[in-house]
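The chain below stands alone, shown as C-alpha coordinates; this is the form predicted alone.
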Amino acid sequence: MNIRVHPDWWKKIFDEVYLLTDARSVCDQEITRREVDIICELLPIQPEHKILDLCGGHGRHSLELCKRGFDECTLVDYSQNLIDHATKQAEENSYPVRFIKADARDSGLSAEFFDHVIIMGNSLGYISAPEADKDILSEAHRMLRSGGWLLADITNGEIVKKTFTPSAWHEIGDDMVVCRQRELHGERLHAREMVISKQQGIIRDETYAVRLYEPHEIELLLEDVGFKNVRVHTDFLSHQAEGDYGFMNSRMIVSGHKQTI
(Lines of atoms letter the chains of each structure in order from A and count residues from 1; the text may use other names and numbers.)
(Lines give C-alpha, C1' and ligand atoms only; values in the text may rest on other atoms or scores of the structure.)
Protein backbone atom coordinates (compact mmCIF):
# COMPACT_ATOMS: atom_id res chain seq x y z
CA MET A 1 0.00 0.00 0.00
CA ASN A 2 1.12 3.55 -0.76
CA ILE A 3 -0.76 5.92 1.51
CA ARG A 4 -1.15 9.27 -0.19
CA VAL A 5 -1.85 12.28 2.00
CA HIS A 6 -3.30 15.63 0.98
CA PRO A 7 -1.02 18.43 2.28
CA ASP A 8 -3.96 20.24 3.91
CA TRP A 9 -5.42 17.20 5.69
CA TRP A 10 -5.05 18.97 9.06
CA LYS A 11 -7.56 21.63 8.06
CA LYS A 12 -10.55 19.28 8.13
CA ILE A 13 -9.88 16.16 10.21
CA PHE A 14 -10.14 17.72 13.68
CA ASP A 15 -13.89 17.50 14.18
CA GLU A 16 -16.44 15.60 16.25
CA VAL A 17 -15.32 12.28 14.78
CA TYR A 18 -11.76 13.02 15.94
CA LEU A 19 -13.07 13.50 19.48
CA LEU A 20 -14.45 9.95 19.25
CA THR A 21 -11.50 8.22 17.57
CA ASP A 22 -8.95 9.81 19.92
CA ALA A 23 -11.16 9.95 23.02
CA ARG A 24 -8.91 7.49 24.86
CA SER A 25 -6.23 10.21 24.88
CA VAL A 26 -7.83 13.61 24.39
CA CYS A 27 -11.10 13.15 26.29
CA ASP A 28 -9.70 11.37 29.34
CA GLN A 29 -9.76 13.84 32.23
CA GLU A 30 -7.22 11.90 34.28
CA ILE A 31 -4.72 12.03 31.39
CA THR A 32 -5.31 15.77 31.02
CA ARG A 33 -4.75 16.29 34.74
CA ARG A 34 -1.44 14.42 34.56
CA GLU A 35 -0.35 16.49 31.57
CA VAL A 36 -1.20 19.75 33.34
CA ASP A 37 0.72 18.48 36.36
CA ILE A 38 3.75 18.27 34.04
CA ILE A 39 3.14 21.80 32.75
CA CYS A 40 3.02 23.14 36.30
CA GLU A 41 6.11 21.15 37.27
CA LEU A 42 8.32 22.21 34.35
CA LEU A 43 7.25 25.85 33.95
CA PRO A 44 7.64 28.61 36.57
CA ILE A 45 3.96 29.29 36.20
CA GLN A 46 2.03 31.69 38.46
CA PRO A 47 -1.75 32.36 38.68
CA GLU A 48 -1.38 35.87 37.27
CA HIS A 49 0.66 34.74 34.25
CA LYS A 50 -0.75 35.02 30.74
CA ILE A 51 -0.75 31.58 29.06
CA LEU A 52 -1.19 30.86 25.36
CA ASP A 53 -2.49 27.39 24.50
CA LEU A 54 -1.30 27.24 20.88
CA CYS A 55 -2.98 24.55 18.75
CA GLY A 56 -5.13 24.05 21.83
CA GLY A 57 -7.90 22.02 20.17
CA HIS A 58 -11.02 21.54 22.29
CA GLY A 59 -9.43 23.28 25.24
CA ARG A 60 -8.73 20.47 27.67
CA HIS A 61 -5.48 21.97 28.97
CA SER A 62 -6.75 25.55 29.16
CA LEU A 63 -9.89 24.44 30.95
CA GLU A 64 -7.91 22.38 33.46
CA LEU A 65 -5.55 25.30 34.06
CA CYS A 66 -8.54 27.57 34.69
CA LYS A 67 -9.92 25.01 37.10
CA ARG A 68 -6.65 25.30 39.04
CA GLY A 69 -6.83 29.08 39.23
CA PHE A 70 -4.85 30.08 36.12
CA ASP A 71 -7.51 32.28 34.54
CA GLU A 72 -5.40 34.25 32.02
CA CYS A 73 -5.57 31.62 29.27
CA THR A 74 -5.88 32.22 25.52
CA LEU A 75 -6.44 29.34 23.12
CA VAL A 76 -5.58 29.42 19.41
CA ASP A 77 -6.60 26.65 17.02
CA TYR A 78 -7.48 26.29 13.36
CA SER A 79 -10.51 24.01 13.89
CA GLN A 80 -13.74 25.90 14.43
CA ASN A 81 -15.40 22.63 15.46
CA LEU A 82 -12.97 22.15 18.33
CA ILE A 83 -13.15 25.81 19.34
CA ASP A 84 -16.95 25.56 19.49
CA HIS A 85 -16.65 22.50 21.71
CA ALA A 86 -14.18 24.30 23.98
CA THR A 87 -16.31 27.45 24.14
CA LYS A 88 -19.32 25.44 25.28
CA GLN A 89 -17.31 23.77 28.04
CA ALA A 90 -15.86 27.09 29.18
CA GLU A 91 -19.29 28.74 29.31
CA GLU A 92 -20.77 25.85 31.28
CA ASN A 93 -18.00 26.18 33.87
CA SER A 94 -17.65 30.01 33.77
CA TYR A 95 -13.99 29.75 32.76
CA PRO A 96 -12.71 33.03 31.21
CA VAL A 97 -10.72 31.47 28.34
CA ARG A 98 -10.25 33.60 25.22
CA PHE A 99 -10.72 31.56 22.02
CA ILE A 100 -9.24 32.52 18.63
CA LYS A 101 -9.42 30.69 15.29
CA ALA A 102 -6.13 31.17 13.49
CA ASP A 103 -3.21 29.47 11.79
CA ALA A 104 -0.50 28.86 14.40
CA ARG A 105 2.12 30.23 12.00
CA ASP A 106 0.44 33.65 11.97
CA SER A 107 -1.90 34.13 14.91
CA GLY A 108 -2.37 37.88 14.59
CA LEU A 109 -1.78 38.30 18.33
CA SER A 110 0.46 40.92 19.89
CA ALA A 111 4.19 40.43 20.29
CA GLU A 112 5.75 39.89 23.73
CA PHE A 113 2.37 39.47 25.44
CA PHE A 114 2.44 35.99 27.02
CA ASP A 115 4.45 34.62 29.92
CA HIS A 116 4.15 31.04 28.67
CA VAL A 117 3.22 29.29 25.41
CA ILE A 118 2.21 25.63 25.52
CA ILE A 119 1.83 23.38 22.47
CA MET A 120 0.34 20.14 23.74
CA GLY A 121 -1.09 16.95 22.26
CA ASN A 122 1.50 16.36 19.54
CA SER A 123 0.57 19.39 17.45
CA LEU A 124 3.82 19.86 15.52
CA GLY A 125 4.74 18.02 12.34
CA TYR A 126 1.34 18.17 10.63
CA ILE A 127 1.98 20.73 7.90
CA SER A 128 3.99 19.39 4.98
CA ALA A 129 5.76 22.68 4.16
CA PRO A 130 9.43 22.26 5.21
CA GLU A 131 9.55 25.44 7.32
CA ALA A 132 6.10 25.10 8.92
CA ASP A 133 7.16 23.93 12.37
CA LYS A 134 9.94 26.51 12.48
CA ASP A 135 7.33 29.15 11.60
CA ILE A 136 5.05 27.96 14.43
CA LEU A 137 7.88 28.03 16.96
CA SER A 138 9.03 31.44 15.69
CA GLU A 139 5.51 32.75 16.18
CA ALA A 140 5.51 31.37 19.72
CA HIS A 141 8.87 33.05 20.38
CA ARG A 142 7.54 36.36 19.01
CA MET A 143 4.51 36.31 21.32
CA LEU A 144 6.49 35.48 24.45
CA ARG A 145 7.61 38.18 26.79
CA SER A 146 11.29 38.51 27.53
CA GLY A 147 11.99 35.78 30.09
CA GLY A 148 8.97 33.70 29.01
CA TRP A 149 8.86 29.96 28.44
CA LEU A 150 7.71 27.55 25.75
CA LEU A 151 6.68 23.98 26.48
CA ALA A 152 5.78 21.56 23.68
CA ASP A 153 4.65 17.94 23.81
CA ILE A 154 5.41 15.88 20.69
CA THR A 155 5.88 12.33 19.49
CA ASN A 156 9.32 10.85 20.12
CA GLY A 157 10.27 9.90 16.58
CA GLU A 158 13.25 7.84 17.69
CA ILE A 159 11.05 5.42 19.63
CA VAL A 160 8.27 5.39 17.02
CA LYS A 161 10.75 4.24 14.36
CA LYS A 162 12.15 1.51 16.61
CA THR A 163 8.73 0.17 17.64
CA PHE A 164 6.86 0.86 14.39
CA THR A 165 3.72 -1.20 13.80
CA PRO A 166 1.98 -1.00 10.40
CA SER A 167 -1.56 -1.54 11.66
CA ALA A 168 -3.76 -1.10 14.72
CA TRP A 169 -7.42 -1.05 15.66
CA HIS A 170 -9.64 -0.39 18.66
CA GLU A 171 -13.35 -0.33 19.42
CA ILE A 172 -15.45 2.61 20.56
CA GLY A 173 -18.35 1.35 22.60
CA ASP A 174 -20.47 -1.39 21.08
CA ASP A 175 -20.87 0.11 17.61
CA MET A 176 -17.68 1.62 16.17
CA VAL A 177 -14.27 0.27 15.19
CA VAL A 178 -11.23 2.44 14.35
CA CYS A 179 -8.71 0.83 11.98
CA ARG A 180 -5.36 2.41 11.12
CA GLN A 181 -2.74 1.47 8.53
CA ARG A 182 0.68 3.15 8.73
CA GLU A 183 3.76 3.62 6.56
CA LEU A 184 7.13 5.18 7.27
CA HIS A 185 8.47 7.51 4.59
CA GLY A 186 11.79 8.79 5.87
CA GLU A 187 11.02 11.31 8.62
CA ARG A 188 7.28 11.25 7.96
CA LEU A 189 4.72 8.72 9.04
CA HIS A 190 1.66 8.33 6.80
CA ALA A 191 -1.55 6.79 8.09
CA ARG A 192 -4.95 5.82 6.78
CA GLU A 193 -7.78 5.84 9.30
CA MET A 194 -11.11 4.10 8.74
CA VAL A 195 -13.92 4.50 11.24
CA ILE A 196 -16.60 1.87 10.77
CA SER A 197 -20.00 1.73 12.42
CA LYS A 198 -21.55 -1.72 12.73
CA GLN A 199 -24.90 -0.06 12.13
CA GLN A 200 -24.12 2.64 9.55
CA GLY A 201 -21.01 1.42 7.72
CA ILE A 202 -17.99 3.65 6.99
CA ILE A 203 -18.10 6.95 8.88
CA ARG A 204 -14.60 8.13 7.99
CA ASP A 205 -11.88 7.10 5.55
CA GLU A 206 -9.09 9.69 5.73
CA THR A 207 -5.31 9.87 5.48
CA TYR A 208 -2.90 12.03 7.44
CA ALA A 209 0.82 12.41 8.07
CA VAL A 210 3.15 13.57 10.82
CA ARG A 211 6.78 14.63 10.63
CA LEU A 212 8.72 12.67 13.26
CA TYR A 213 11.37 14.43 15.33
CA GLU A 214 14.11 12.73 17.28
CA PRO A 215 15.14 14.41 20.57
CA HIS A 216 18.25 16.12 19.21
CA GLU A 217 16.34 17.40 16.17
CA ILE A 218 13.64 19.19 18.16
CA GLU A 219 16.31 20.61 20.47
CA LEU A 220 18.20 22.07 17.52
CA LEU A 221 14.98 23.46 16.01
CA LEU A 222 14.12 25.39 19.19
CA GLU A 223 17.65 26.71 19.42
CA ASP A 224 17.56 27.77 15.77
CA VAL A 225 14.41 29.80 16.46
CA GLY A 226 16.13 31.58 19.36
CA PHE A 227 15.17 29.66 22.50
CA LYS A 228 17.78 29.19 25.21
CA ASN A 229 18.16 26.61 27.98
CA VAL A 230 16.40 24.04 25.81
CA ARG A 231 15.66 20.77 27.58
CA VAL A 232 14.12 17.58 26.21
CA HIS A 233 12.41 15.08 28.53
CA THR A 234 12.04 11.73 26.81
CA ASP A 235 10.31 9.77 29.60
CA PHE A 236 6.90 11.40 29.25
CA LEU A 237 3.94 8.98 29.40
CA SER A 238 0.29 9.98 29.78
CA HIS A 239 -1.15 6.50 29.36
CA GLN A 240 -0.62 4.15 32.27
CA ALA A 241 -2.12 1.11 30.51
CA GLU A 242 -0.51 -0.76 27.65
CA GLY A 243 -1.97 -0.45 24.16
CA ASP A 244 -1.51 1.17 20.78
CA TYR A 245 -2.46 4.84 21.12
CA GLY A 246 -0.86 5.95 17.87
CA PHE A 247 1.14 9.17 18.09
CA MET A 248 0.23 9.51 21.77
CA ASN A 249 2.21 6.44 22.83
CA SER A 250 5.81 7.62 22.73
CA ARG A 251 6.13 11.29 23.53
CA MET A 252 8.62 13.81 24.77
CA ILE A 253 8.43 17.23 26.37
CA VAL A 254 10.68 20.04 25.17
CA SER A 255 10.99 23.39 26.91
CA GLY A 256 12.83 26.58 26.02
CA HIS A 257 13.39 30.04 27.48
CA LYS A 258 13.16 33.40 25.73
CA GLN A 259 16.24 35.16 26.98
CA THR A 260 15.77 38.31 29.04
CA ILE A 261 16.93 41.34 27.11
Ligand SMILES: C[S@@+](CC[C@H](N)C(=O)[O-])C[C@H]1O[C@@H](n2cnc3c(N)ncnc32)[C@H](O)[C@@H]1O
Contents of the next structure:
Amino acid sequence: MNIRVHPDWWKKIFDEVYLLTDARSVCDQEITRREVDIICELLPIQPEHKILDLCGGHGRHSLELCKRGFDECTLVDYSQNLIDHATKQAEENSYPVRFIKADARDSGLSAEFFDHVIIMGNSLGYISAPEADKDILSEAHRMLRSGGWLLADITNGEIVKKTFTPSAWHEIGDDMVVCRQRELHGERLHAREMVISKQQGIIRDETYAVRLYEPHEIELLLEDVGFKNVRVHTDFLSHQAEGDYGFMNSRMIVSGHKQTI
Ligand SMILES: C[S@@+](CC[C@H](N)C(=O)[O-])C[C@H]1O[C@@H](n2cnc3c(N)ncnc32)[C@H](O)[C@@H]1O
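Can you now output the form predicted in complex with this ligand? The one shown was the form predicted alone.
Let's see the whole complex now, leading with the same chain.
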Protein backbone atom coordinates (compact mmCIF):
# COMPACT_ATOMS: atom_id res chain seq x y z
CA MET A 1 0.00 0.00 0.00
CA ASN A 2 1.11 3.52 -0.68
CA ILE A 3 -0.49 5.94 1.77
CA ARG A 4 -1.16 9.25 0.06
CA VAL A 5 -1.69 12.30 2.23
CA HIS A 6 -3.36 15.63 1.43
CA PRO A 7 -0.96 18.43 2.48
CA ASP A 8 -3.71 20.22 4.45
CA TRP A 9 -4.76 17.15 6.48
CA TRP A 10 -3.86 18.92 9.74
CA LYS A 11 -6.45 21.64 9.11
CA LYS A 12 -9.40 19.28 9.48
CA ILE A 13 -8.47 16.16 11.46
CA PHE A 14 -8.39 17.77 14.92
CA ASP A 15 -12.06 17.46 15.82
CA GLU A 16 -14.36 15.50 18.14
CA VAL A 17 -13.25 12.19 16.58
CA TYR A 18 -9.59 13.00 17.37
CA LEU A 19 -10.63 13.50 21.01
CA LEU A 20 -11.87 9.89 20.90
CA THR A 21 -9.07 8.27 18.87
CA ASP A 22 -6.36 9.94 20.97
CA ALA A 23 -8.28 9.98 24.25
CA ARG A 24 -5.82 7.56 25.87
CA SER A 25 -3.12 10.25 25.52
CA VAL A 26 -4.91 13.61 25.45
CA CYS A 27 -8.00 13.08 27.61
CA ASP A 28 -6.33 11.37 30.55
CA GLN A 29 -5.98 13.91 33.36
CA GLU A 30 -3.27 11.91 35.12
CA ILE A 31 -1.09 12.03 31.97
CA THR A 32 -1.70 15.76 31.57
CA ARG A 33 -0.81 16.33 35.23
CA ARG A 34 2.48 14.45 34.72
CA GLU A 35 3.25 16.51 31.63
CA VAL A 36 2.55 19.75 33.49
CA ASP A 37 4.77 18.52 36.35
CA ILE A 38 7.56 18.25 33.77
CA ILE A 39 6.84 21.75 32.40
CA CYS A 40 7.07 23.12 35.96
CA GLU A 41 10.27 21.15 36.61
CA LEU A 42 12.08 22.26 33.45
CA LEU A 43 10.95 25.88 33.14
CA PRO A 44 11.57 28.62 35.71
CA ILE A 45 7.85 29.31 35.70
CA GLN A 46 6.26 31.85 38.10
CA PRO A 47 2.54 32.55 38.71
CA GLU A 48 2.77 36.01 37.12
CA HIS A 49 4.47 34.70 33.94
CA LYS A 50 2.75 34.91 30.59
CA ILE A 51 2.56 31.47 28.99
CA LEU A 52 1.71 30.70 25.37
CA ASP A 53 0.32 27.21 24.72
CA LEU A 54 1.11 27.10 20.99
CA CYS A 55 -0.83 24.41 19.05
CA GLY A 56 -2.59 23.94 22.38
CA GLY A 57 -5.50 21.87 21.03
CA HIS A 58 -8.36 21.41 23.49
CA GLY A 59 -6.42 23.24 26.19
CA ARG A 60 -5.51 20.46 28.60
CA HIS A 61 -2.12 22.00 29.54
CA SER A 62 -3.43 25.59 29.83
CA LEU A 63 -6.33 24.41 31.97
CA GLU A 64 -4.05 22.40 34.27
CA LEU A 65 -1.62 25.33 34.51
CA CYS A 66 -4.51 27.64 35.50
CA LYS A 67 -5.60 25.10 38.10
CA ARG A 68 -2.11 25.37 39.60
CA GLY A 69 -2.26 29.16 39.74
CA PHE A 70 -0.38 29.93 36.49
CA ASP A 71 -3.34 31.70 35.01
CA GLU A 72 -1.77 34.07 32.46
CA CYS A 73 -2.23 31.54 29.67
CA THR A 74 -2.91 32.15 25.99
CA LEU A 75 -3.71 29.26 23.68
CA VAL A 76 -3.22 29.37 19.91
CA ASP A 77 -4.55 26.59 17.70
CA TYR A 78 -5.84 26.20 14.17
CA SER A 79 -8.76 23.94 15.12
CA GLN A 80 -11.90 25.95 15.96
CA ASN A 81 -13.50 22.72 17.12
CA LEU A 82 -10.83 22.11 19.78
CA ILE A 83 -10.81 25.80 20.77
CA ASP A 84 -14.59 25.65 21.33
CA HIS A 85 -14.09 22.57 23.48
CA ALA A 86 -11.37 24.31 25.51
CA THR A 87 -13.37 27.54 25.86
CA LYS A 88 -16.28 25.63 27.37
CA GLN A 89 -14.01 23.92 29.90
CA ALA A 90 -12.32 27.22 30.80
CA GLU A 91 -15.68 28.95 31.28
CA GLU A 92 -16.99 26.12 33.46
CA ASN A 93 -13.95 26.43 35.72
CA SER A 94 -13.65 30.25 35.52
CA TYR A 95 -10.12 29.99 34.13
CA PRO A 96 -9.14 33.19 32.29
CA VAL A 97 -7.40 31.54 29.29
CA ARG A 98 -7.22 33.66 26.13
CA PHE A 99 -8.02 31.59 23.02
CA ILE A 100 -6.88 32.50 19.51
CA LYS A 101 -7.52 30.63 16.30
CA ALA A 102 -4.45 31.13 14.14
CA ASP A 103 -1.73 29.38 12.18
CA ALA A 104 1.25 28.97 14.51
CA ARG A 105 3.54 30.11 11.70
CA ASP A 106 1.99 33.56 11.81
CA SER A 107 -0.05 34.09 14.99
CA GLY A 108 -0.57 37.83 14.68
CA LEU A 109 0.42 38.23 18.37
CA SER A 110 2.86 40.82 19.69
CA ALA A 111 6.61 40.28 19.75
CA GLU A 112 8.55 39.95 23.02
CA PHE A 113 5.41 39.30 25.06
CA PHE A 114 5.56 35.82 26.59
CA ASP A 115 7.82 34.43 29.31
CA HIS A 116 7.33 30.86 28.10
CA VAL A 117 6.08 29.17 24.95
CA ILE A 118 5.09 25.52 25.20
CA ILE A 119 4.37 23.26 22.20
CA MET A 120 3.03 20.02 23.64
CA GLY A 121 1.69 16.69 22.41
CA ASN A 122 3.76 16.26 19.25
CA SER A 123 2.41 19.26 17.35
CA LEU A 124 5.35 19.82 14.97
CA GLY A 125 6.09 18.11 11.67
CA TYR A 126 2.60 18.24 10.19
CA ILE A 127 3.03 20.71 7.35
CA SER A 128 4.83 19.31 4.32
CA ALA A 129 6.52 22.62 3.35
CA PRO A 130 10.18 22.11 4.37
CA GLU A 131 10.45 25.39 6.31
CA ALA A 132 7.15 25.04 8.21
CA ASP A 133 8.53 23.89 11.57
CA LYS A 134 11.30 26.45 11.37
CA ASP A 135 8.61 29.09 10.78
CA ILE A 136 6.64 27.90 13.85
CA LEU A 137 9.77 27.93 16.04
CA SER A 138 10.83 31.35 14.68
CA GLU A 139 7.37 32.67 15.51
CA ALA A 140 7.73 31.25 19.05
CA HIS A 141 11.15 32.93 19.34
CA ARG A 142 9.72 36.26 18.12
CA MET A 143 6.87 36.18 20.67
CA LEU A 144 9.15 35.36 23.62
CA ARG A 145 10.59 38.18 25.66
CA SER A 146 14.37 38.24 26.03
CA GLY A 147 15.22 35.73 28.73
CA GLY A 148 12.12 33.62 27.93
CA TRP A 149 11.96 29.87 27.38
CA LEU A 150 10.56 27.49 24.79
CA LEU A 151 9.62 23.91 25.66
CA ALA A 152 8.45 21.46 23.00
CA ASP A 153 7.34 17.87 23.47
CA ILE A 154 7.65 15.83 20.27
CA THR A 155 7.96 12.25 19.11
CA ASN A 156 11.47 10.84 19.24
CA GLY A 157 11.96 9.92 15.57
CA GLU A 158 15.01 7.79 16.29
CA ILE A 159 12.98 5.41 18.47
CA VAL A 160 9.93 5.46 16.20
CA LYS A 161 12.12 4.37 13.26
CA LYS A 162 13.84 1.65 15.31
CA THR A 163 10.61 0.23 16.70
CA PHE A 164 8.46 0.87 13.62
CA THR A 165 5.25 -1.17 13.43
CA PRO A 166 3.20 -1.04 10.21
CA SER A 167 -0.16 -1.57 11.87
CA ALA A 168 -1.91 -1.12 15.19
CA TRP A 169 -5.43 -1.07 16.52
CA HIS A 170 -7.18 -0.31 19.76
CA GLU A 171 -10.73 -0.25 21.06
CA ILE A 172 -12.59 2.70 22.50
CA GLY A 173 -15.27 1.50 24.89
CA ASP A 174 -17.64 -1.19 23.57
CA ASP A 175 -18.47 0.47 20.27
CA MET A 176 -15.38 1.71 18.45
CA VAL A 177 -12.18 0.36 16.96
CA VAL A 178 -9.30 2.53 15.74
CA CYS A 179 -7.11 0.87 13.08
CA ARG A 180 -3.87 2.45 11.93
CA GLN A 181 -1.60 1.51 9.04
CA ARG A 182 1.77 3.17 8.73
CA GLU A 183 4.57 3.61 6.20
CA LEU A 184 7.95 5.23 6.57
CA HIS A 185 8.86 7.58 3.73
CA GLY A 186 12.33 8.84 4.62
CA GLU A 187 11.86 11.31 7.49
CA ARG A 188 8.07 11.27 7.21
CA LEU A 189 5.72 8.74 8.65
CA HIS A 190 2.50 8.34 6.67
CA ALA A 191 -0.52 6.84 8.37
CA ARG A 192 -4.03 5.83 7.45
CA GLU A 193 -6.50 5.83 10.31
CA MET A 194 -9.84 4.12 10.10
CA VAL A 195 -12.33 4.44 12.94
CA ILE A 196 -15.15 1.95 12.91
CA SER A 197 -18.23 2.09 15.11
CA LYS A 198 -20.16 -1.14 15.59
CA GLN A 199 -23.35 0.93 15.61
CA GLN A 200 -22.63 3.52 12.91
CA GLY A 201 -20.09 1.90 10.56
CA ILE A 202 -16.99 3.80 9.39
CA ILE A 203 -16.84 7.19 11.06
CA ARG A 204 -13.35 8.15 9.89
CA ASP A 205 -11.03 7.10 7.10
CA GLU A 206 -8.26 9.69 6.88
CA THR A 207 -4.57 9.83 6.16
CA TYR A 208 -1.90 12.02 7.73
CA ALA A 209 1.86 12.43 7.72
CA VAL A 210 4.31 13.64 10.33
CA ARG A 211 7.95 14.59 9.90
CA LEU A 212 10.06 12.68 12.42
CA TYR A 213 12.95 14.37 14.20
CA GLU A 214 15.91 12.64 15.77
CA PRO A 215 17.21 14.35 18.93
CA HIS A 216 20.18 16.05 17.21
CA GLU A 217 17.95 17.31 14.37
CA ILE A 218 15.48 19.10 16.65
CA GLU A 219 18.41 20.50 18.65
CA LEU A 220 19.94 21.95 15.46
CA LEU A 221 16.60 23.37 14.35
CA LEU A 222 16.14 25.28 17.63
CA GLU A 223 19.70 26.58 17.43
CA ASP A 224 19.16 27.63 13.82
CA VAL A 225 16.17 29.71 14.88
CA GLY A 226 18.26 31.46 17.54
CA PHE A 227 17.61 29.54 20.75
CA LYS A 228 20.51 29.08 23.17
CA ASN A 229 21.18 26.51 25.90
CA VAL A 230 19.21 23.96 23.87
CA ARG A 231 18.64 20.69 25.75
CA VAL A 232 16.93 17.53 24.61
CA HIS A 233 15.55 15.14 27.22
CA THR A 234 14.99 11.75 25.63
CA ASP A 235 13.91 9.88 28.74
CA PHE A 236 10.40 11.32 28.80
CA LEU A 237 7.59 8.78 29.20
CA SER A 238 4.11 10.07 29.78
CA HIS A 239 2.40 6.70 29.40
CA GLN A 240 3.19 4.34 32.26
CA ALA A 241 1.54 1.30 30.65
CA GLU A 242 2.91 -0.62 27.65
CA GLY A 243 0.98 -0.13 24.41
CA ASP A 244 0.93 1.39 20.95
CA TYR A 245 -0.09 5.03 21.42
CA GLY A 246 0.97 6.12 17.92
CA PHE A 247 3.08 9.29 17.97
CA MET A 248 2.52 9.64 21.72
CA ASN A 249 4.64 6.58 22.55
CA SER A 250 8.29 7.68 22.44
CA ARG A 251 8.62 11.35 23.05
CA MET A 252 11.35 13.82 23.84
CA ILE A 253 11.33 17.24 25.38
CA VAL A 254 13.43 19.99 23.91
CA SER A 255 13.95 23.33 25.59
CA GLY A 256 15.73 26.50 24.54
CA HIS A 257 16.38 29.97 25.90
CA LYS A 258 15.94 33.32 24.18
CA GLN A 259 18.96 35.16 25.38
CA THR A 260 18.77 38.61 26.88
CA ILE A 261 20.18 41.08 24.37
C1 LIG B 1 -1.75 16.33 18.61
S2 LIG B 1 -2.59 17.83 18.88
C3 LIG B 1 -1.87 18.31 20.43
C4 LIG B 1 -2.67 19.39 21.07
C5 LIG B 1 -2.18 19.81 22.46
N6 LIG B 1 -0.91 20.48 22.39
C7 LIG B 1 -2.13 18.62 23.39
O8 LIG B 1 -1.02 18.18 23.78
O9 LIG B 1 -3.20 18.12 23.73
C10 LIG B 1 -1.81 18.92 17.73
C11 LIG B 1 -2.45 20.29 17.67
O12 LIG B 1 -1.63 21.16 16.90
C13 LIG B 1 -2.47 22.04 16.17
N14 LIG B 1 -1.69 22.56 15.05
C15 LIG B 1 -0.89 21.86 14.23
N16 LIG B 1 -0.28 22.68 13.35
C17 LIG B 1 -0.73 23.92 13.62
C18 LIG B 1 -0.48 25.20 13.06
N19 LIG B 1 0.34 25.37 12.03
N20 LIG B 1 -1.09 26.27 13.60
C21 LIG B 1 -1.93 26.12 14.66
N22 LIG B 1 -2.23 24.94 15.22
C23 LIG B 1 -1.62 23.85 14.71
C24 LIG B 1 -3.65 21.17 15.75
O25 LIG B 1 -4.78 21.90 15.40
C26 LIG B 1 -3.84 20.32 17.01
O27 LIG B 1 -4.74 20.89 17.89
